[in-house]
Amino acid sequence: MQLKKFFSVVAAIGVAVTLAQAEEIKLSKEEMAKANKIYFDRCAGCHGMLRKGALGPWIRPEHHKGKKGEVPGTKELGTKALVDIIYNGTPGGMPGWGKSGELTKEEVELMAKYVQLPPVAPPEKSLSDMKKSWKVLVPVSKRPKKPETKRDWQNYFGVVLRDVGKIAIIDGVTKEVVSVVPSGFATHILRMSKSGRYMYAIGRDGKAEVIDLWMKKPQVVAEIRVCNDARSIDTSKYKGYEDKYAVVGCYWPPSIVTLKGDTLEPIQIVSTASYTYDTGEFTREARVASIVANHHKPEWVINIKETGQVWLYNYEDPRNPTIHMLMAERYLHDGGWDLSKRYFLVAANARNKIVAVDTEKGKIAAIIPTGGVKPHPGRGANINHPKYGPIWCTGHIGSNDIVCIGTDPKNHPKYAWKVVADIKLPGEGGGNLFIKTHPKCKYIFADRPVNPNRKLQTQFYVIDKKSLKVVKTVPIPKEYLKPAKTKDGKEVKARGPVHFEFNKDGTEVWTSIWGNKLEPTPILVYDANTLKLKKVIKDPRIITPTGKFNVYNTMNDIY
């Protein structure tokens, strides 16, 4: 961002900033180790391992000349200003790490000093390195030949227990916790094999697991650490390749790793370091953002964040893959299918645009400005609207816009690839991370967990699919937002509701109370149409629940 814009953001959160005189920063070996871990856990996803920015801004010591002007170096800003920003957050979507209690004042000051030092070069990882971590915990020959449970396993929910590195498997009918299994740190997403039998998890530490849902008590049957930082995983779903392969997209080293679907044995690694689609600059940190399996061909749609390229990666011969590169926009992030499952829509959040990829013809169908700031759709929400036909909607981190885009150029060409609705969430600022709907529900649900306003953060928003207006805000009962206490007596508040998922038949919507590691927080189950709270799932093992993924909906791309 420009220096002027930076100051305006800082002023908006009540911070007085003057350019600091350069101070000598020195950290001990122990402090560096601690800061490295905090940065990896909390900061690298948005600012990049090399701190050159993506969803978040450039935070290196030196000045940077960006497209919109000079970006100040952290050294020039100084410790005091950086402490204020890290502690309080910003209206553009950066959490207030100190204000929320997730970092202590000492840790905030440590990070303010750390980002004024040159970034530490993260380690690389080879195929042989991966194999050292590869474990088949239950051989394929010893796994069930048919489901061992009488439960409706396709109505299981996989729930990410983010900060404790675990996955809870919950029965969508009885609401019982069927199993809790280990995972990588801060699991980002869960995906299902085509058959639904296998659930795949990918942690931010690059550790992948496959969980067998046919077991009476689901458990991890294979695991591997393919990289040091990752966000995406998916499987082969085209006819003839069902459940055969899995793929992980890595943040660092920036790469694509193909694995055997049932054992996670590594097959091939391909670097994604490349040249930006527009300026042709070489980018070492070209991270893989989101991956989906094409329904029309044996290929994955792989989105390369920093270069603004969409790769159509053919997996027919995984040792000798072919890649069709599409020049799109920056920085590519998350996205989902339209109703027809022909078009994949992905956010280019640095340019406030959505890229529509025609996966049948293998080309970019359109690039659409959203009008909002930093689109963040998750998978997005699909509606068959009475006026506009099929539309797909996204929220935004940096503004209060929920934007819907027409996706049917054949039958509704007048609205295709245009914004047909810009729904304003009440109150100032953004903070939305996820929206979700279901074909059998009349509403879209939106969260706002990273909005700095406590009231806006602790309620969710209900949008009518016909009128495309917010018709209700639902505050979370205060009894489920009780602050936890640290050992020294300090109170730490839960963020509030995050992420929505429907049960198999679309009659219920689940949301998590995003807490912290100090104590468990519940999952709230609402009637998807009356909006009444039906069930509160509490369990001492449910700690920092965030993403929830219903097996049936995920395997069938229903959202």
Contents of the next structure:
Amino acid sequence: MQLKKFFSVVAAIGVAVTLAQAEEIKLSKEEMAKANKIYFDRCAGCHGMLRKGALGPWIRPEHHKGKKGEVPGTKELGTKALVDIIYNGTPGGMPGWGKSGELTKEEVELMAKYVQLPPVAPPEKSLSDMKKSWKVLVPVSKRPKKPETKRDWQNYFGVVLRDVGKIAIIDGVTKEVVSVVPSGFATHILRMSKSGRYMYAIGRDGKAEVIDLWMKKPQVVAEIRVCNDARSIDTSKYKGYEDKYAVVGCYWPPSIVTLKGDTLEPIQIVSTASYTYDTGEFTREARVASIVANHHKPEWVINIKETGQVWLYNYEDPRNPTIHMLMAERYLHDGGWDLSKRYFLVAANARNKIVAVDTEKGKIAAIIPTGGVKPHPGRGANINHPKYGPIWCTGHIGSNDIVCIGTDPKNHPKYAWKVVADIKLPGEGGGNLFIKTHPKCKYIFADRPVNPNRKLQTQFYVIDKKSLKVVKTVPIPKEYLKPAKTKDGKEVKARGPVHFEFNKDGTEVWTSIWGNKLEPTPILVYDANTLKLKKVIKDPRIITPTGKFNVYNTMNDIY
Ligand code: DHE
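Since the structure above is the form predicted on its own, I would like to see how the form predicted in complex with ligand DHE looks, so please show that one next.
Once more the chain from above appears, this time first in line as the rest of the complex follows.
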């Protein structure tokens, strides 16, 4: 949450920020254990394991004077104000945990008290700790030798069912739900092995699963909890290493964990705690953000958020990895390949910049200010533009800009690493999370699920790849946005559409309604050219569908 907004919320609820109000907080052993679990599962992702803030603000008991200004300590805010914030959320993006029914009133109160106590030491995890949770559910010898299904399994979609910790596998041709498998808590993303046979999932609780798509009914064949908090996973994609290794990037303990690709047996753990690239300050909580597998070298591009370093991690000898560190910018978050797959473009969201990594030369090619606020590319969208040549585009959470950057220094040097277009989404309030395209589609699609305006939040935006203009806004039919009811009878609205994915041949684009745990919400399939709603996938098991990953497009990094 932006500090300004945070303060306005605090002011709006009439909190006198004074230490004199400080109440004595005491929690029993059981309450502490419960609050710790809720905190490390739900809150640490935005506020940090040590509660020093990241995407969300600082929430430690003491007052904080940081570079961005002053933040009141939680002790100064007091229980009443904290209950209000935790229950109702804030306009800056903090979810209303009570309002949505995710936490009970008692749990909200417990958390309001807990955050006024000093932070507890977050849990550590060793290789042998990890091994305790490691399970090979179907041994490699018992797995199919060839696909058991007649379906086009490379056109399956893996859909994250975020709040129920499950993954739906949907046939991209028939739109049937082929399988729903369990995964970690608040599953985050899916990635595919080079062959596409294996689908990997990572939960926010650091639990990784591998699903075998060759099975008639795909199922989890191995799982392991490698850390307590994670967001990224990928696999080895270089020739000779296809499907051989998987890698998990952890938020806590901040580390990189290499696993065997088919069984998830842990091989190596490397801490990412290090020094900030610019001021050289030691940062224990140096979290691993995006990871991408290089198709041209046996390495992963691993982005370390707080230190602003990009690590080119060579996995040829995974017990003895070599790491080439590049000093980039802060806070590195999400990103994707350019059209040639030589450059990886990653958001440095605290500095409103994009870092272009030249993976062929092992150098930073450029660091480009976007002109927008909080770039959030997802994986971005590539265009081969008639004037600018290959360009890559990103949206922003904090402003209305979809910005495109030239990525071809060889043939289009005039435009390389420059913003060539700034496409404005209509209205106010930013709130874009994902954009997506396919080489065969003439449009880029953009969502806006965190825009505070209901109308803007519940439509999506279609950008013409040639004119680089928004040519259409598509409202979601009201029948798919009906509110759900909490136990105490309150109505909770589903957010609008979130995230897009294309089918294998690029003729359809899928989006999903970001609902809440109370009720299922649909996946909407649009014709990618006529923009007609072709199919609505509804299923009682499809609850909180967020990220959608087509097997073929994900294994080949098509976007
Ligand atoms: Fe994500 C990608 C981190 C919240 C859906 N998200 C990423 C990546 C990171 C990240 C580091 C890049 C992974 C990679 O490519 O290897 N996400 C975080 C957070 O820290 C954050 C802000 C807060 C949190 O508590 O987790 C967060 N993310 C969300 C959501 O709330 C989203 C919208 C819904 C959900 O299911 O969790 C969400 N994030 C996604 C998706 C991608 C992603 C769908 C992959 C995009 C793609 O097209 O590949």
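Please read these numbers as outputs of a predicted model, since none were measured by experiment. C-alpha atoms forming the largest set that superposes within 1.5 Å between two forms make up the rigid core. Residue numbers count along the first chain shown, from 1.
Visitor: Aligned on the rigid core, do the two forms place the Cα of residue 113 2 Å or more apart, comparing between these two forms?
Guide: Yes, its C-alpha moves 2 Å or more.
Visitor: State yes or no: after fitting on the rigid core, is the Cα displacement of residue 82 between these two forms at least 2 Å?
Guide: Shift of 2 Å or more: yes.
Visitor: Rotation (°) of the smaller rigid part relative to the larger between these two forms?
Guide: Turning angle of the smaller rigid part: 13 degrees.
Visitor: So, with the core fitted, how far does residue 39 move at its Cα between these two forms, in angstrom?
Guide: Comparing between these two forms after core fitting, residue 39 shifts 4.0 Å at its C-alpha.
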